[in-house]
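First comes one chain, alone, set out as structure tokens in the form predicted on its own.
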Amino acid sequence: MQFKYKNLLVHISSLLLGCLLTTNAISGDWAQFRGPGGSGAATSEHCPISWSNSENLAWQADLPGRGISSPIVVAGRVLITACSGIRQDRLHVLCFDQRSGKQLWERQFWATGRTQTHQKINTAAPTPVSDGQSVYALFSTNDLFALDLDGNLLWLRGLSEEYPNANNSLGMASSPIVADGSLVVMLETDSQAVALGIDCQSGATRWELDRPRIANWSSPTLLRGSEGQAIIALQSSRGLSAHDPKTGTQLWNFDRGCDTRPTGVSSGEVAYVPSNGLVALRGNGLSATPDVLWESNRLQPSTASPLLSGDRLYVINRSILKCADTATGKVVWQLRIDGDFTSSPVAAGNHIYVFNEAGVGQVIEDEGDRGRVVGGGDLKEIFICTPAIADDAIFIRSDQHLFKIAASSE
């Protein structure tokens, strides 16, 4: 595939605009899977604690097909992916006005890769990501699209053509992230496994890493080095490795196996990684092996990824929500919640929002030494995706609709 480079002046202008928009996105938007930094928390937001079809439902918008990808919220827009057709081979990227729910644009593409998935999921499984200037949408078919925020196609990659064995019968679900101008993509299966750093501007591959050939649905995470530099962490059943996002160079490696479904979270230099429970790691800059700060086998997540909010971690195992101190890993409280969970928990202020596989949302308040269910709601549809939070509102999707839950005074 050939890649068209813009002239230098346009390129520099785009980079400057991208930096400005990325700053705006980081300060108030929810631009990737699990939001700012991938933590799952929007600590300055205050969302409703109860909702229904007649209460605190700001709007709902029709979707053209299935999807378990999460919505993202960028620059006043809500962006979402979906798939349609008997073979799930029609791929959709849609954009809605954040305030009104009006559809602003839709782009459709034919899948070029494998469309088979487990019946519980579908080809619109990975969550898109934005750098504030563009949106990057990856599908389980390993088709990757870059569009600007007005829906204009910038570039596309049919990654199955380059990595034909990087697929499985259950479907792919790893969500990409953006770091230092690189779009970081993990395609990891029993037959073929790679991680890629793709240039956000051109779509060209900056670097490629061979990865353990084991099915993996976790997503890359973003850390910060001791001087604030971006570091990406790649998780697999063989361990966790940290890399420079510009070059892919490995900085350190934790060689104890990690989970391949829930994705770890981070705060600055520290990564909290699902590995025989949860382990806290920090690179020390002097060794190829990170320091282990603590580990706890009481904090084993099942499918949902951990939530990091302030100085607390929240982990769901089956129907038990546990709260732990980030400094020590000590469990502070635990609470039984209703249902089975694929959707990861998110936080707004001191409230934790969880949606079970039946679509019922529950709101838990962290009261310091205990957690208490204080609200929730049921919109009578099934939600498997992780919700997004922005502008004091919750954005969540089913196979049929995209919803905005916000105070009725809006």
Contents of the next structure:
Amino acid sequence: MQFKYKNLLVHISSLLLGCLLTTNAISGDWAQFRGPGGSGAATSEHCPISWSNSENLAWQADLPGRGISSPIVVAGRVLITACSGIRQDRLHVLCFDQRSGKQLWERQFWATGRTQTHQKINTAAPTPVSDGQSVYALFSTNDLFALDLDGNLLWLRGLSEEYPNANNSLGMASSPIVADGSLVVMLETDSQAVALGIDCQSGATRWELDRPRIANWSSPTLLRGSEGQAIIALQSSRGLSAHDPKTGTQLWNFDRGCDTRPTGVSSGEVAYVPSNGLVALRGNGLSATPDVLWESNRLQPSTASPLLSGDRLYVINRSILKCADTATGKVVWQLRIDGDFTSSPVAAGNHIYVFNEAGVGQVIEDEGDRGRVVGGGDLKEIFICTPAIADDAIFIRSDQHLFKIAASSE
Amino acid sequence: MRTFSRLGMLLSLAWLLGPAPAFAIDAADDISEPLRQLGAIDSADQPSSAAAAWKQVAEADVRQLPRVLAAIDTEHPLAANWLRSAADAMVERAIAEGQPLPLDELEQFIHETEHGPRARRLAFELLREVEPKRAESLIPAMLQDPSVELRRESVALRMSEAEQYQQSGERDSAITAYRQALDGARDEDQVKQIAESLRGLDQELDLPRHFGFIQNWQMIAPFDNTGQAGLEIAYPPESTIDLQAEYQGKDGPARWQAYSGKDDFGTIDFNKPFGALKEVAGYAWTEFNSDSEQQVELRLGCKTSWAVWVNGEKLFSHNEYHRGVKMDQYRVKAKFKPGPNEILMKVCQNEQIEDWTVEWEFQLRVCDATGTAILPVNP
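In place of the form predicted on its own, the structure of the form predicted in complex with the partner chain is requested.
Okay, now the whole complex, with that chain kicking things off.
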């Protein structure tokens, strides 16, 4: 027993060390698509449960153009991308003061890749990511920019020049992540498909993987190995493969087809991946295939990605929000919510926040054995993006504005 | 709740602080070398010194802004983005410090059409942020500007004038103004609006000629595209163009036939000569008589997988089915020789049967980098 306890401590220490090595983002930040670890769950506990243009709206800032990328919150700054121009070929990276909403800087670039997208999407679709020191902004045009938090350009890549067929006419939307100093980028289409590990410091390619030539809008996710080391997972219609973020070396592969729109979540060593429902996987360190812990065809997400908060998973299928137990995959409760959803659910404490395509936000409280709508708000604008949550505030963007929803005006 | 708008107010305030002092740049502020470094970046292999060079430019005196804009003349888009963002930072800092922008130099820069179109547009936007009327006074003369974005504003202004003539019953003036607007217009949405107005005034138009769409083709189909494998299969037209030849097609013989498109926007529809087939590939071939050796852009729209060759050289192909089509969806650079140039298009259709997967067609036009039509000459 004592031995096991000691092992557990070592294991937890490794996990913590792994987290620190992976990113320098400050606790409480929301530094990537779906926040800490890509789970959708914030460390904040006390976000408002109701809001309007006259209630709990700390500030709103003008944006120069459209975007469905999420804001990220890093070191007191809110960073966001946008696009403008008749051809969506103006690419913007903007930084706002988290507290006041004052714009601190804006950098604009010209698209070097194709700009056509579906009308609901636009070229500012992938969410930027930060390692706490720099922000990495990828656009649907496959233009990639690395800036420090003061807006100084560190490096840039025009990936459409290097991979001229890695684009599709609906638009590209995969959001990069940072792991062990590698910026992991997925550019996967019917014509050309690659995944890249790009050195965060220099912008040079560390590794490149040929990927299935099938259009894929899912994003890479971060897992942990048994020693707490970072592992990245790449999802596609051919399966889910796990790789070393420093080298791209494949560690294991789950070869059953996965969804190409909603992206899975993870907790430590376990990946919960959309695949004809939801499947829980864990690499075993011994074989090339992971162990399947459970699978449930009742947990099929539509477009929105799942949310992992504590020991619960939340999935939106059309207008039904389902809550399931992470240990078993069994549905604990389900609730009809209002509207269609592209935006993924996020959580603060036991409150789940969803924004439908009409822009109406709903707050659902997980009361253990049931979910109940306890609040919401309508800012009278359309929200396709997934919100960010940091320091008890919700940050969400429309095509026109960036909003901070917080309990009191600061 | 606080509301923040963009830089406009700050820029205006900065300008009110006073005119720029006499232009005298300290030697320590010489940005020639960093501008050269950034302007030379043309690939992913960017020098490690690039970030430092960028910072040196960004921190330079804002009176050097025209030099930065002039450096954006470079053809390479990566260099342009390094330089453009440095200009952003330079302006942002100058505004924060209350330094006026060199507006006279910016206006002069806008007038100098030998500079890069995008750099001139940036100069225009900065001028307009500070002195909107001064900038907008330049627009009427921009109807044929090399910058498509500047030209667009001038076209919109002329369209507005034409509407006013039309509303006041001045038909001839309205037609003249619409014709001038059309002559300058390069964007599909503006051309559609103008065409609708002119046709409402009983005017005849040749929009395919305006855009440079190729309407006359020789076409052959159907070849097999079962399992979407056909794009990579080199059927006989990819090696030899023999308009008299007959080949084994998917379900019978495949023969060449002449086809002329009638669509305003150059759509060449394989379904019309060959029927609404599935899992097939077809080819369209034509000759374009060029008056000189020249760089051109082939601009394509296609909802399904396609490939294009010029003078036997495969320039590009793209594998994708039914995810949308748009004019100028793809831009492919090509080099034409004097005299006849062969253009070969391959267009595939997949197995989908939904009613939104019927299209087996393409549009192709020849133009320059601004989208201005390049027309063939008579042989």
